[in-house]
Every structure is written in structure tokens, then in C-alpha cells.
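Take a look at this single chain, the form predicted alone, given in C-alpha cells.
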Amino acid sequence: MALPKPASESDLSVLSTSASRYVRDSLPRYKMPDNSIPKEAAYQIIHDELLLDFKPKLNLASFVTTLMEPESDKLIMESINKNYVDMDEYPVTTELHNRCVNMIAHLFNAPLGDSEDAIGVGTVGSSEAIMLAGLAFKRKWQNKRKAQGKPYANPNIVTGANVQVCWEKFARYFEVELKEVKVREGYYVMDPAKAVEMVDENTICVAAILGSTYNGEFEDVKLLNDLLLEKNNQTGWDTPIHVDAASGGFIAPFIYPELEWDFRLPLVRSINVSGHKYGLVYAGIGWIIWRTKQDLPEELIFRIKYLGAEQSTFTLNFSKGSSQIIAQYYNLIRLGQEGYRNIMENCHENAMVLKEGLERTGRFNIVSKDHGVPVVAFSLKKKNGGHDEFEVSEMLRRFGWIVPAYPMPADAEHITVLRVVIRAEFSRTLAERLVQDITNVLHDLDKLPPKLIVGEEEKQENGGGALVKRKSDLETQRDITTYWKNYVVAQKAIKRQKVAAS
């Protein structure tokens, strides 16, 4: 009888990854590692180190979708091999993108003729959106003034001071100066009659926000278009207005739908609108609509012939996958109008029921409006000890929640608010959780010591005035360390009591 032949280490980790030399030795982080290793292994160290990531459902600071139906995510990995860009290849996805843009071309109130075609285009997300609409925008612009025989050097854009960061990439990127209109403390968008102030005859247009990323507020487009518009009837002008509709897109027009803010306003040229938002696909997509053919200068479009067949292209990336466009195509189809309203609607209920939780504890001022984006921005009345909203949303971690905090926007930056994003995946349930779990963090800050100013010698009143020393940073931290470990542990020794006398 044949003797089994011992197995090599290599034979193991195919049975048991656990049984390898893989889950014992370290491997190279930073560089490839010069020998193969068995797929069983590499994918186990991958998924193990990928638990220390928080979860998504959990992570309060993002807009992005992070949950899906199973017939999606079957959809997805369909056709993830699928390079968009191969659209002579990929006739029937190609044809599934066009069908999108002219889905949400309608959904924004596009003027499109019974057989006229939606000008669109779908982006990795809204930032490549953004660019892609400024740079139409720029490039009109410098056209016009062009044929008029006038400098074209100096373009600018008119934005509130609360915009995302994405717009000031575009004006470091392709060289126009932003003009921001300050917010101020209690009103933190952009004010229309003090952005129109700001326009003059090198502005390419006005950037309007349809929820803006720190309160989830819409910007008032109807007043902002009036007021161009008489701007331009008495200057001669015709600056535009483009919509940022990031988050709000794929809210307004189902929950606000007499709210005019799209392309029924007669100066709004292009809307962005994330899909990996509100318009529930996982992240990676993004859509820009033109208001018509003649918004979006032709130089800009490019015409390729190596692909297998002519096809036209304005995008700043090239190759793309297939997945994200056909998600959004699936939830377009599969919700339809009834589905969005649904889900817009229960995000503002639990919205609400996260508020009027918050107010019911008696120690946040709500900053977020209840008309706008599902979100939810609140401050602390008064900092018990100087324990302030960064505290907050450092102990919500403990539970595995992830609630930013973060200073307002220029002249309002002395208020900081801590940012919860209500997706269509947040249940009742959680919102009523996380009212429970902020509670607990505040009792839990309410017994620490508080905390010292910190700073060089300064003179107090404190008695007959005499010089006291301020605590570095250092002697402050190491003072609070050590009290939260007295408490750690006076805390467990409680419960060891409670053990033994069970």
C-alpha cells in the first residue's frame, strides 16, 4: 500500500488558509512581493484587515449610496467588464446611457420637442459634471466676447461661500477666479441679491446649490434668475445659471415638485445631478444636462473613429465601466416616479423624527431647514466643561456611528455643527438609536473634567488678579486621559460588583 504523499505548504493553504504560513508572516505593504501567493490566502488577508473599516450603512457623514437591491448588484457584476467607452461594441448599454439622460432631462423639465433628444452626459460623479458644465460655460463665454472684440482673459463664476469643494477645483484647474458670496450666522447659502451684485461682464455664470453639503438647504433659483434677469435686461448681459443638484435632483422633483428651481427658469443652462446620491446607485455616477444643443459648444466635442466606428465623446475621463450607468438605469425603470417619491419621503419623515429627537433632549440648536435635502445639522446650545460637537462626534464612534463635525463657511465660521446624512437605507429604528446613543455621549461628557483653556501666561480675575499659568496642551490631555481611565475603571469595578452579587 502507497503511502500519502506529505502535502507541501502550499497544498494547506488551499485547504485552510487559517493552517498557512500566509496568515503568519508578514507581507509587503508598499511593495509587490517578489513570489505568488494562493487566491484563498490573499483573499482572507483582504477581507480581514477590510473588517477594520466602519460600516457603511453607518457612516452619517456621506450622501453615497451604499445599499442596493440583489437584482442590481447581479446587474452590476453582469456587466462589469463592459468599458462604456467601446460604444460600437456595446450598442444596447450605450443605448441604456441615452435613455437616462432623457429620463432625467424630462425629470428637470428639459424644453425637448416630442422626438428631440435630451443633451447629456453621464460622469464618474458630479465633480466631473461640475467641470464639464464650467467648462462650457467658459467657453461661450470667451467665444462671445471674442466676436465682440473684448479681453476674454479673465472669466470669473459667482458661487455662495458654502459650495462644495469640487467648484473651486474648477477655478484652480481651469484658471477663473471664484467670486464667493460670504454666508453669515443663521443664514448659511448663497443670497441671490448679493450674488447678483457680484456679477459683472467677465462672469460666465452663477452657480446655484440645490442642497448645500453642510445644511442640505436649497439655494432660492426662482429669486436668483429674477434678479438676473433684470440684471441683464439693464446691462446687456446674459450671464446664465447653472444648478448644482448634487443631492437635491433627485428629491425636488418628487417632494417639492411645484419648487421651480430647473430648466423651467428661462437663465438655468445645465443641472448636475449625482446619481450615486439621492439617485440611489452605488458610487460612480454622476449626470450633466444642457438646457439645448446650443449650450454645449460643439468644439468641445470630441469625434473618435478607433474604436470600430465614429462616436462622439465629452467627457474628462475615457475609459469608464458599464455598471454604475446600468444601476441607474435599473432604478429609473424599477421605482419610477411612485418608488422615488417613496423613498424621498420616508428619508424626510426619519429626518423629522431625528430632529424633533435631538430638540427633545434640550441641548442642540437645529441649524438644517425642514424644506430641502434629508439632512440634519444641529450645534450645541451651550459646551458643558468646553466639551464641544468634535468631542460628540468622536465618542459616537463607540458605537460604530460615523456623525461629522465641522466649522460653517467663511464669516460664520465660529459655529460648528455636527452633520447627519438621512439615506433611504437609515430606518426609523436608527434614528431613534442614534437620539438614544447621542443622549448617552452627552452624560458621558457631562462627567468629565472640564476642560482648561490652553494658551502662554495670561492675568485672570481671580482674586486680587494675580498671574495664573494655563495648562499646555499636553498637561490638559494628560489630565483628561487620566480621569477617563479612573472612570474606565471605576466603571468596571461596578460591574464586577453588580456580578458577584448576582
The other form holds:
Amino acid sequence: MALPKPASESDLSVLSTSASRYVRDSLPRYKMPDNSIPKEAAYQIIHDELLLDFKPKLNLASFVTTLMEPESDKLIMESINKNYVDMDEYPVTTELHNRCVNMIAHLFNAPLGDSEDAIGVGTVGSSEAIMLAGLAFKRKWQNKRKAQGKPYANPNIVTGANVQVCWEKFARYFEVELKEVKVREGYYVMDPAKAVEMVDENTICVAAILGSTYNGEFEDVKLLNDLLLEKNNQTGWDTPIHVDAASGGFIAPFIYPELEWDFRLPLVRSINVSGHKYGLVYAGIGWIIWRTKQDLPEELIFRIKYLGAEQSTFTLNFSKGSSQIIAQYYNLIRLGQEGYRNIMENCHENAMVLKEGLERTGRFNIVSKDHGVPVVAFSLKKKNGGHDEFEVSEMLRRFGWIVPAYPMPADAEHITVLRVVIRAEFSRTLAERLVQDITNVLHDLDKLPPKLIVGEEEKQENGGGALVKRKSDLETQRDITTYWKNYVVAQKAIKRQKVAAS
Amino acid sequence: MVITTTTPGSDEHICSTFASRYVRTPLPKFKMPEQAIPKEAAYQIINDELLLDGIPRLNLASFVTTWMEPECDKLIMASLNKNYVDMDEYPVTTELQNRCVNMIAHLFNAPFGETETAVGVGTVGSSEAIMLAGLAFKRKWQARRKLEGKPYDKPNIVTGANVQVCWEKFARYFEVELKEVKLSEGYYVMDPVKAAEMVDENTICVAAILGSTLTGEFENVKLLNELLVKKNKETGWDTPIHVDAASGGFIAPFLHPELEWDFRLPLVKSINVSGHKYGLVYAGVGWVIWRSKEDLPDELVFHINYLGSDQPTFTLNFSKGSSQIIAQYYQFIRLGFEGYKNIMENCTENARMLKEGIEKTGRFDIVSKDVGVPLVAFSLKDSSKYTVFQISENLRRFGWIVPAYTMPPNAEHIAVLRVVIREDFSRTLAERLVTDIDRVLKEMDEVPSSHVSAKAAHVTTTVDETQDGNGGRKRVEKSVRETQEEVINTWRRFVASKRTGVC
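Having seen the form predicted alone, can you show the form predicted in complex with its partner chain?
Now the full complex is given, and it begins with the chain already shown.
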């Protein structure tokens, strides 16, 4: 007699994932589970949980690319199992990398002969690129000081307070002092004159930003170069410049070709750019280009025998995927200069549409410039009704938009801005929709009571223009309760009137 | 009258890529092209050129994973456009990373409570992980020395000469002296006794490797710990240990759980492991775990207001893809402990099978050990006729990439071939490899000795030197011209005598 198998032992592979027990078991979070589970179940579980992440395309906070063409996606998937550092095994991939370096170096007007190889390398992002550049400057400066017999224990670097955090990391991890030029209200980037003042004999370089994170502005590298040349003539210190073109490096050459910010300026010795920002590649790729061989000290380059073949390496990371490098090359040859130019012009156009839409609401000050990275940074005109930019940002999330709000850097921290980054995939339709949603959010906020900040002196215009002075906690609570009571009563009255009228 | 104008390239979109002009125009290699080209053409051109790369799965040189399940590929594709560092925007992805850190910390027996969060981070690979760990050690040591009022400008680190290059990078870039324990013939890892001897007051840590790159061997971390505990008691220097478990970290816990190498040893303060080696994920993910909060100096952690929300960051890289982290989590829950164990057992079995096949040829000495990373490193018993480098080159003709290299000081006269057994290296492939090695050996045997190629002339000279110690074979000096003539004559004879059956 055949005994039927109990249901729990029947063929699990027959059950659909949702019917199986895998969606009932809670996944361990601290320890690896003891048993395996079918791959379909693993996929489904993870995929479902990831639905709760926000949509990358609507993440208007980030400069990093969120959309590439399907052909590029195919190339990425096909090369996802290639370890970039196996140069001997994947010579074509290595060559594509070198071609990218050459193309970008030429884009930045590096002083190269016609078939001379540029000095540069692909990195995982601008952070790594900046650390490599900083390391090169530090080593060069140390060697110079040793040769002069002077102390070399206190290197410093001069930047604006608007630098991205990777400069602070570089300074702290590599033991270099960070001398920040403070910004001020209305002038949110590094002032070249102040920067040059701060340069001393221990300065390894001055870092200028092409495309400030806070408002997209391009710093005046040409002026910095001129002023620094003058100072170098006087002091003989020969302080160089590094341009952090993380965002601007793939914008300026296409829509502002006459702007001199790159190797055309003699003091610029290295430039970094993020392939994953306006290089239009997914996250995970940056580039660093040096002016000449002399700007990259030999002692920092490792010539190793890796897996049996000789190769040179000067990056912080070793093994990494090849996909983004191939994707960068795809973009460079697929789009060409014409394609990049068109895209950047579109971004700029859409940024203007958004900016004008925001101006028309009459409630915002535009803090970003027209000239620069296509970014619209704006702050509320008056703290009317006690609402601030953080609340606007919170409420926009309900509509699905992620628009960050943050204070400006040191010495202008009292200014808070909202910032929308216009990426290549941010169409005009989305821009118009965003303006609409921002207008809706403002309406909603107007109806809400003000965000009372307890214990702070505040001047508020409350109906009859009476000044509100410092209050104790209890008094404030009573005020709030009374306010809400009145508000609710008033609303009820309005409703009754409406009902009576209809 | 209608005037027809032909706009250049008006009907190009109907041409198949190979009919279009795009496959005739040379691609610029130094400057960005001026014009755009259709995406299909761009794809085809790049895809075709990449056909000339080696095949990742036949790349037996690398530890890095080259195959994942299609479901995982789907997850990877879907998360390519998520920038990992946007923690506020992608909270689930961030949490998956944290879960991975917890799981790995538990795997390494980190001493923390059931629901406590481990201290660790995902990196782009073991290089970044090691630099972070080294930075933490350096900072802790400096802080301690400052307190003691002693000089802190000459930190050093003690490792074996068999370390991977990222340790040398760390030393050079972060200005730490590298004190290497030299190897000796037959002992290709760091000797714990010698290492403990080399430790001085400026040593920030001793780095032991679990799974040496060259031979796959596990270093004796337990012995190192005991010796160092003793020395610390005498000197009061409190020198810690870091374990570079780049390869071994995902092998030892499954195959050798009784082996004490991790946080069970009190002096081990941090461990790094490559997710993209035996963590079974594609290239681009590594992990570093610290024993406790005290081992990661607070001043190295940045709390930044990035895009509007506060988040802590302690990595060298900032923006990067999320795909590999999600893939790592997929592997953890998909395979679980038993899955990883099964895979590692399979790898070990296939390695053993390959080793036996190679031993059966009778021509090789096996240099790798049985306990360790599943790889087979072998050297030629007799290198007089040809070297492992030539075998490696000839194996390429069959499609295999098997690297050959010399050992580090002081064993540079030993050259080995090394085959790494990854998850996707099945028994069938192992048997095929043995067959092909046999074939290569036979071919090379037929070619008369010391005339294999002019290029090998200098290699032959090297080989002759090593025989000096074994039996005093004399070095035969030849001029380049003579060698070339001999080579040509030999090949003529060789070709004449060969019967291939192909007409």
C-alpha cells in the first residue's frame, strides 16, 4: 500500500514562492541562516524588501546617474564578472580604460603630443581620485622640502569651506591640515583672493571646485591661477592648483568651452572628474588626470608582478568591476562631443524652466547661478508662518520627490536651501510637475500652524502684528492648545457655512 | 517640382550595423569623437572588441568570483542605478549592508551581544578594508604614544614577505614602515616566531594572512597570538594583530570551524575579508570588521550632513554602486551556512582531484597544502628543459589562463604554477585541465632542450644557474646569433618530423 506523503514533505519545488514557507519565516538579521533556500525565494524576498527604497530617478538630491541606455546595460551585465585589475587576462578592457584616460585628458587640454599617452587613472569615484591627487601633491612637496633642508612635518591644503567631505577625509586620514576659506551670505564659493592670502610655505596645493556641491557654482580658477602666479613669483614657493571638477568636468568643456579652468592654466597640475555624475555612468567610476609625468612621483607607483604579469598600479582600490569603465567608454564613443553637448544644453534648459517656475511662485530666492552645474538651489523668502525648507522637503516626499534641504557651509550656516539637481534624465515634463507639486506643498504648509521653536526669541507677525516674547514651556503649550482650539472651531464654522449654503 | 534632398545618413537607421559606415570608420583612441553614433553601433563595436579579452571563467589565476545565479544577476541589474552612499534615499539597501556586517561579525565570533550591532563596514575590496584597518591601528597607536609622551613619528607594521601588494601600498601611502619577515624554501608563509621577534615599540600591529596568495596556506594565527601575548606581558607594548582573511575568511569557518584564527584570539582586533573571493560575489565588495567600538577611533568616523541627513562615514570611497552589497546579502540568505559549506567542500574535493592528477604526471612538486584555500600550486621537478612560465604560455593556447610566478624573498629561485579552484570550477573542468597539462608536457618534451625559443634563452640561463647547486651543470654561454641559428634549425627539424594528420 502506498502511503501518501504528508503535505509538508511534498515537493517544495512545486510550490510557488508565495505558497512556500519561505515567505513566512523571518529572515535572520544578525546571523547567517543555517540552511539554504531556493534561489527564487531568495530573489523574491530581497526584491520585495527593496521596493521600499525610494525610486532612484526621483532622487533629485543626487548628481549620480540613474539611467543608461539598454545597450550599455547589456555591456555592463556582460562584463560584470571581469575583475578590472587582471590586466593580463583582460587586455581589451585595460585598453578601453586607457582610451578613456586619453580622451578625458584631451578634453581638459592636457599638454600632450598627438599620440602621447596621458597620465591618469580610473578610480571608484572622485573620493579616491582626490586622495590620489592629494597624495601626489604631498609627496612632491615633501621631496621638495627635504631637498631644501626645510621641515616637512606640517603640510596643509587650502580650500573653500564648501568642499565636499572627501577633502576633509583626505586631510584627516593623510595627516594634512585643512585650511578652509569661509564663505559668506551671497558668496557661497571660495574667494580666490582670500585663498591666496592663506597660502604659506607648508601649502601643498590649493583646491578649487568646478561645480560646488551646494549651489552648482563654478569657482573662478583663472583668477586663482593669476593671483597665485603673482604670489609664487614673490615667494618662490611654487604652490600648485588642483581642480576638483567632480561635477563640472563633463559640463564646462561642452557648454562653456571658452571658460579657462583646466590645464590651459599653467598652475593646474591635476584634475579629477566623476564619471558617474555628468559622465553619465552609474555609480562607481571617477577619473584623475595629471598634467605630466613629473606631477606624479614615481615612488607612489607600484610595479608588481601580479598573477604572473608585470603591471603598474597607483590606486587605493585593487580588485573591482570593469563594468563602469566599459560603460564610460560606451558613452564617450556613442555620444561623442556632440551628444554630450546636446545633453548638457538640455539639462541647462530644464534647469531654467524649473528656476522660472519657482520664481513665479514668488516665495523663493534663487541661490544658484545660471552659469554652472545645472542645479537649482532655492530658499524661502520669508520665514512666513514659521515654516522652513526642511518642512518643504519633508512634504515633497509624500509626492515621491526627494529634494534635500541643508544649511550652507561655515559662516553662512543661517541660510538653508533646497536643491534640485537636473540630471540628464530629468525631462521638462518632470520639471513642470515638480513646480506644481512644490506649489501644492506651499499651500498645504500655509494652512498649518507655524513650527514654534520653544525657548527662542522670535518676532512673529500674528494677525495684529504683536511681538511674541520669550515664554516658559507651560505658557507655550497653552498657547498651542488655544491656537488649535480656535483653528478647529473656525474650520467647523466655515464648514457649517458651506453646508448651509449648498 | 519636388526637389529631393538627401540628408547625409538619412536612412542610416535601417542599415544593419555591419552594413553601416560605423564599422568602417576607425574609432578615435586619444580624443573624444566629434559626432554621436547610434547606440546599436556603439554596442556592437565595443562588444566585438571585448571578444578578445580572456574568458573570465577560464581565468584560473584569480580568486575573484566569475559566476552568480541568474536571480542574483537580476537583482544586480535592478540596483545598478542606486548610489550606495545615499543612505537616506535607500534605507533598505543600507540595512542590507548592516545585516551583512552583523552576519560576518558573528561568523568570525566577534564578542558582542545577540542584538547588538557589529562594528564594521562594506568596502570596495580588501585593499580598502586593509587601509581602513591600518589607519585605525595607526591612529590608536599614535594616541597612546602621545599620552605616554613618547615619539610617534615612526610607526611600523610587521608582516610576512608573502603579503599582497595592498599592504605595501598602505605602508607607502600612509607613511608606515613595512617590516617583512622573509620566507624560506619550503616555508612560504610568515613564521610567527620571527614575526614576534621583529615587533618593537613602534609596531602598530602584526598582520597575519589567512590564505596566502601564493600557496593558499593559512598562517598560524593562534601561535602568533600566544607568542605576542607573552611578549606584550614582558614589554607592556600591547601590540595587536590584524588578520588578512581576504581569501580564507569565507573558507575556514565552514571547513575548519575548530581552527582558532578569529576574534576568539584576544589580540585579534580587526579582520578583513573579500566578499568577491569566496564570499562568492562579483568583483567589487570587501568587508572589514572590528572587534569592538574601542578598536575604531572615533576621530576617523565622519558624521556628515550629506544631502540633508546625518550619516556616519568611514570609508575611502564615497559614491559607489549598491549591486555587490545586495548580491552579498543574496548569497548569505540563499546559501546559508550549509550552502557555503557544501560549496567549499566541493572546491576542496576538486582541488584534491586536480592535485592527484598533476601528481600522477610525475613531473611536478606540489607546493600548496591540503588545509587552506582550495588551490593547487605546483613547481616543475626538473626545470632544465623548460620552465613553468613556458607551460603557462602554452596552456593559453587551449584557453586556460594559469599564471606562473616566482616566490618572494628569500625563495625567489622557486617558480610555481597556480590553479585557483573557484565555485564554478567543476570536476569536468579539472579533468580537462589535467589532460591539457599532459598534452602540453608531451609537446614540450618533443622539442629539444634549451632551444625552445630565442626568447627563452635568457630563461634557460636562469634555469641552468639553479641547477648549479644540485649537480653542477655548467652554464653554456651562447651568443644571441648562435642561439637564433640553433633555434631555426631545430624548428625546421621539428616541423619536418611532426605528423599532424592535417593535410
